[in-house]
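Only one chain is given next, in C-alpha cells, and it is the form predicted on its own.
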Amino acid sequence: MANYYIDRPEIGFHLNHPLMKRIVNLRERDYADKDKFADAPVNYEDAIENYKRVLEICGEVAAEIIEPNSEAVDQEGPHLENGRMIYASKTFENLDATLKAGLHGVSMPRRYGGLNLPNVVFSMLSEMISAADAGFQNIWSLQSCIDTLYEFGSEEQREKYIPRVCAGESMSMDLTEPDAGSDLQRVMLKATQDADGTWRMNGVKRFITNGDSDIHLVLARSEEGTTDGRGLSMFIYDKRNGGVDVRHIENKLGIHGSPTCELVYKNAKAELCGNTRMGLIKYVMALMNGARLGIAAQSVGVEQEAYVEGLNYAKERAQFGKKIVTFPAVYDMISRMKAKLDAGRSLLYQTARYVDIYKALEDIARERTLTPEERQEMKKYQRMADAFTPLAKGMNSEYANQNAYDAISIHGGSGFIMEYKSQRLYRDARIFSIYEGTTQLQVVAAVRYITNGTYLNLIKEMLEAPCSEEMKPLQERVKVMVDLYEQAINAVKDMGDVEAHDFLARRLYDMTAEIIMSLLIIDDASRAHELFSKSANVYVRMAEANVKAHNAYIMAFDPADLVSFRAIEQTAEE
C-alpha cells in the first residue's frame, strides 16, 4: 500500500532538526495539556510520536485516495448551480476522508477541538496533500485562515468559528478585486454600519480560491472616503447568514478542482475582526505569510510529484537499446529535479520551524509577560521568518515550474499527451509563481534583506556550522559564492540608481536564496549522508554556476545600459 509519508523518508528527516525541541516545547506549553486531553503528549518523544502517526495517516489518505481521485477532479471541476459552487463529486470523497482521518483543525489549540500540530508539520501534510493534488490542497489547507483568527480575533469569536472549522467548515480569504490584485490599497468592497451596529458588505471580490466556503475572512472598506490601505479592515462572513452569491467560476489553465470565484456581496451581515483600519497593514500581511509559505509546501508536492514521473518514466523507457536513465542528457535533468526538490524543501522546513517559535511565543505573550530572554528570541525568529518566507514562496514555486516543465521533457511527446500525470503537473504548477504575490512581488520582499546585510550576516554565520568531512569541499565552493554575492550587493548600492537596484534585485535574490539553500543541503547531507549527498554535490554546483553568471552581469552592468531596455520597451509601446 503506498504511503506519502512512509515512501519519501526525506519527509521524515526534518522532524529531527534541532530547532524541533524548542518548538514542541513551547508549543505544548510543557505539556500542559497532558493532564486534560486523552491524545496531548507527556513528553517530546510523544509528541514526534504523535505527529509521525498524522503524518503517516495523510500520506496513506494522499497516496490511496486523493492521488486515484485527481484525474477525474481535473476532468470534472466545481460547477455553479443558482449561485452556489459545487465541488467535483470526487472532491466531496476527498472531503469526507481527509475529515475522517482527522486532518481538519490541525494547528488549533485542542480546546477548541484541533490537533495543536506546529506549522512544520502542518507543512508536511500540505507537502503531501499537493503531492496527490494540488487543487485539492489548495481547499483543504485553506483552513490555515483559522490561524489568523485565533490571533486577531475576540475570544467570542474564536469559541464560535474555529470549532466549526476543526469539524470541517471550510474557509477562504477574499481579498482581491477586478481593479485591486497585487494593489490591495484599491479594495473597493463597501463595509458600513446599521443603526444597531451591524455591519453590511456590499461589491464584488474577483479570483477568489473556494471563495463559496463557509466561512470568509473579507477585506473591505470600513471608512468613508478613504483611498487607500488605511481605510481597509478585515470582517467575518457566516455563508450561514446568507448575502453572498457566486457570479462566476473561472476556467483556468489548471488546478481544475480548485474552485475560483467571482462574489457578490449584497448586504452581507458581517463580524469585524480585530480593530478598524488595521486590515491591510496587520491582518492581511499576517494572512498572507501564512498563505505564502502553503503556497510554498503546494509547491514542493508538485516538485516532489514530477521528479517522481520523469524519474519512473525514465526507467521504464527504452531507446536505441537502453533505458533512457542511464542517458547522461536525461540524468542530468533528474539529479537537478531532485537537487531542487530536496534544497527547496529544506528551505521550507526551515521557514516553517522559524514561523512555529515565534508564533508560540508570540501566543505564550498573550496569556503572561514574556521574559526578556523570551522576547528577544521572539523578536529573532519573527525576523528571520519574515526573511525566509519570500525565498521560500519564490524559488519552490519556481522550482516546481521547473521540474513540471522537465518531467514533460523527459516523457518526450508522451509528455504532450492529456493521458499522461506530467501535462497536469505543468498546468497546476503555473499559478505558483502568480498567486499569493508574484515572484516579482517575493523578490520586492525580500530585497531590503538584501541591502541591510540581514542575509548576508545570517550566511557568514551558517557557514561557521560544522559539517561533515566528505561536505567540506562544498562548503569551501560556497564560502567562494558568498565572496561573490557580497561583492555583487556592494556593486548595486555603490551605483546609487534606485532603477538600476529595482532593475538588478532578482538576481541578487537568485544568489541569495541559491547560496542558503546550498548550506541547508550541506547541513542536510552532514546529518543524513544517504539521503543527500547527491543532491547536495548537484545543487552546489548548480548554484555555484547561477552565481558566478550573476555576479558577471552585475559587476559588468552599467546604469546607463538601462536607456537600452528602455528603448526596447518604448519601441515596442509605439
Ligand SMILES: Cc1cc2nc3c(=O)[nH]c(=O)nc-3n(C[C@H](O)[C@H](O)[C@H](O)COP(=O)(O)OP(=O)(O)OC[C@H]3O[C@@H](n4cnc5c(N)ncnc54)[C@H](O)[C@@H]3O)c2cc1C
Second form
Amino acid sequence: MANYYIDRPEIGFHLNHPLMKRIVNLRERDYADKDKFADAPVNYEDAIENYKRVLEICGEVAAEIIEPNSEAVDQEGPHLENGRMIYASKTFENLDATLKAGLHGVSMPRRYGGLNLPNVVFSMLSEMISAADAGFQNIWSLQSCIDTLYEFGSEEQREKYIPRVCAGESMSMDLTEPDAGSDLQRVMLKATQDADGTWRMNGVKRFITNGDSDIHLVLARSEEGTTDGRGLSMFIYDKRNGGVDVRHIENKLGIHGSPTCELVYKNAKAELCGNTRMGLIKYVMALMNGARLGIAAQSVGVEQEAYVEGLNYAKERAQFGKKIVTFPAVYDMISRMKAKLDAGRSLLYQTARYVDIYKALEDIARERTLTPEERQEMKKYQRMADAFTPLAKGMNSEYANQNAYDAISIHGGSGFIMEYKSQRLYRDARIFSIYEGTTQLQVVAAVRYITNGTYLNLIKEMLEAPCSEEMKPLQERVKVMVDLYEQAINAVKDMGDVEAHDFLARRLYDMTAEIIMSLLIIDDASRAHELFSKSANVYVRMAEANVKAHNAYIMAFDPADLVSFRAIEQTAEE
Ligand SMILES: Cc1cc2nc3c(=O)[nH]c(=O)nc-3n(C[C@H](O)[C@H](O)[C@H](O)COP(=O)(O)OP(=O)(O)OC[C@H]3O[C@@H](n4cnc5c(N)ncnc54)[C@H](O)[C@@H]3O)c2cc1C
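Now that we've seen the form predicted on its own, could you pull up the form predicted in complex with the ligand?
Next comes the full complex, this chain leading.
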C-alpha cells in the first residue's frame, strides 16, 4: 500500500532536528496533559512516536484516497445551487476520510478536542495532502484559521468554535475585495453596530477560497470615515446565523476542487474578534503569516509530485535506443528538481520550527510571566520566523512552478496531453505565487531584513556551524557567495535611490534565499549523507551561478539606467 510518509523519508528526517526537543517540551508544557488525556504523550520520545502515527495515517489517506480522487475532482469541480456552494462529489469522500483519520483541528489544545500538534507536523500533513491534491489541501488546511481565533478570540469564542473545527467544520478567510487585493488597507466591507451592540456586515468579498465555509474570519471596516488599515477590525461570521450568500464561483486555470467564491453580505450578524482597529495591523498579519507557511507546504507537495512524475516517466520512456533518464539534459532537469525540492522543504521546516518556538512561548505567556531568558528566546525566534516566512512562501511557490514546468518538459508532447498528471500540477501550481501575497509582495516583506542585516547576520552564524568533512568544500563555496551578497547589498545601499532599491530588491531576495537554502541543505547532508548529499552538490552549484549573476547585474547597475526600463512602461501606456 502506498504511503506518502513512509515512502518519502526526506519528510520524516525533519522530525529529527535538534530544535524538535525544545519545541515538543514547550508545546507539551513538560507533558502536563499526560494525567488528563489518554492520548497525551508522557515524554519526548512518546510525543515523536505520536506524531509519526498521525503522519503515517495521513500518508496513507493521501496516497490511497485523496490522490486517486484528484483527477475526478479536477474534472467535476464545485458548483452553485441557490446561493450555496456544493463541492465535487469526491471532495466529500476526501473530507470524510480526513475526518475519520482524526485530521481536523489538529493544532488545537486537547482541552478543546485537538491533537496539540506543532506547526512542523501540521506542515508535513499539509505537504502530503497537497502532493495528493493541491486543491483539496486548500479546503483542509484552512482549518489553521482557528489558530488566529485561538490567539485573539475570547475564551467564550474559543469554547464555541474550536470544538466545531475539531469535529470537521470548515473555515475561510475573507479578506480580498474587488478594489483590495495586495493592498488590503483598501477593504471597504462595512461592519456596523445595532443599538443592542450586535455587529452587522454588508458588502462584497471576492476570490474567497472555500467561501461557503461554516466559520469565516472576516476583515471589515468598523470605523466610519476611515480609509486606511487603522479603521479595520476582524470579525467571526457563523454560517448558522445566515446573511452571506455565494454569488459566483470562479472558473479557474487550476486547483479546480478548491471553490473560489464571490460573497455577498447582507446584514450578516458578526462577532468582533479581539479589539476594533487591530484587524489588519495585528490579527490579519498573524493569519496571513500562518497561511503563507501553508502555501509553502502546499508548494513543497507539488514540487515533490512533479519530481516523482518526471522521474518515473524518464525511467520508462526510451528514445534513440536508451531510457531518456540516461541523457544528461534530462537528468540535469531531474537533479535540479530534486535539489529545489530538498532545499525548499528544508527552508519550510526551518521556518515552521521558528514559528513553533515563539508561538509556544507566546502561548505560555498567556498562562504565566515568562522568565527574561524565555522572553529573549521568544523575541529571537519571532524575528527569525517573520524574516523566513516570506522566503519560504515566495521561493517554494516559484519552485513548485519550475518543477511542474520541468515535469512537462520531461514528458515531451505527452506532457501537454490532459491524460497525464503533469499538466494538472502545472495548472495547480500557478496560483501559489499569487495568493497569500504575490512573490513581489513577499519581496516587499523581506527587503527590510535584507537592508537591516538580519539575514546577513544569520547567514554568518550559520556559516560558523560545523559541517561534515564531505560538505566542507561546498561550505567554502558558500563563503564566497556570502561575500558577493554583502558586496551587492552595500552597492544597492550606496546608490541611495529608493526606486533603484525597489527595482533590485528581487535579485537581493533571490540571493538571500539561495544562500540560506544552500546552508540548510549542507547541514541536512552533514546529518544524513545518503538522503541529501546529491541535492547539496546540485543545489549549491545552482545557487552559486545565480548569486554570481545577480552580483554582476547589481554591480554593473546605475540608477540612471532606470530610464530605459521606465521608457518601456511609458510606451506601453501610450
Ligand atoms: C484562486 C484564488 C484563491 C484566493 N483565495 C483567497 C482567500 O481565501 N481569501 C482572500 O482574502 N483572498 C483570496 N484570494 C485573493 C488573492 O490573495 C489576491 O488575488 C492576491 O493577493 C493578489 O491581489 P490582486 O489579485 O488584487 O492583484 P493586485 O494586487 O492587483 O496585483 C497585480 C500585480 O501588481 C503587483 N503589485 C501590487 N502591489 C505591488 C507592490 N506594492 N509592489 C510590487 N508589486 C505590486 C502584484 O505583485 C501583481 O503582479 C484568492 C485569489 C485566487 C485567484
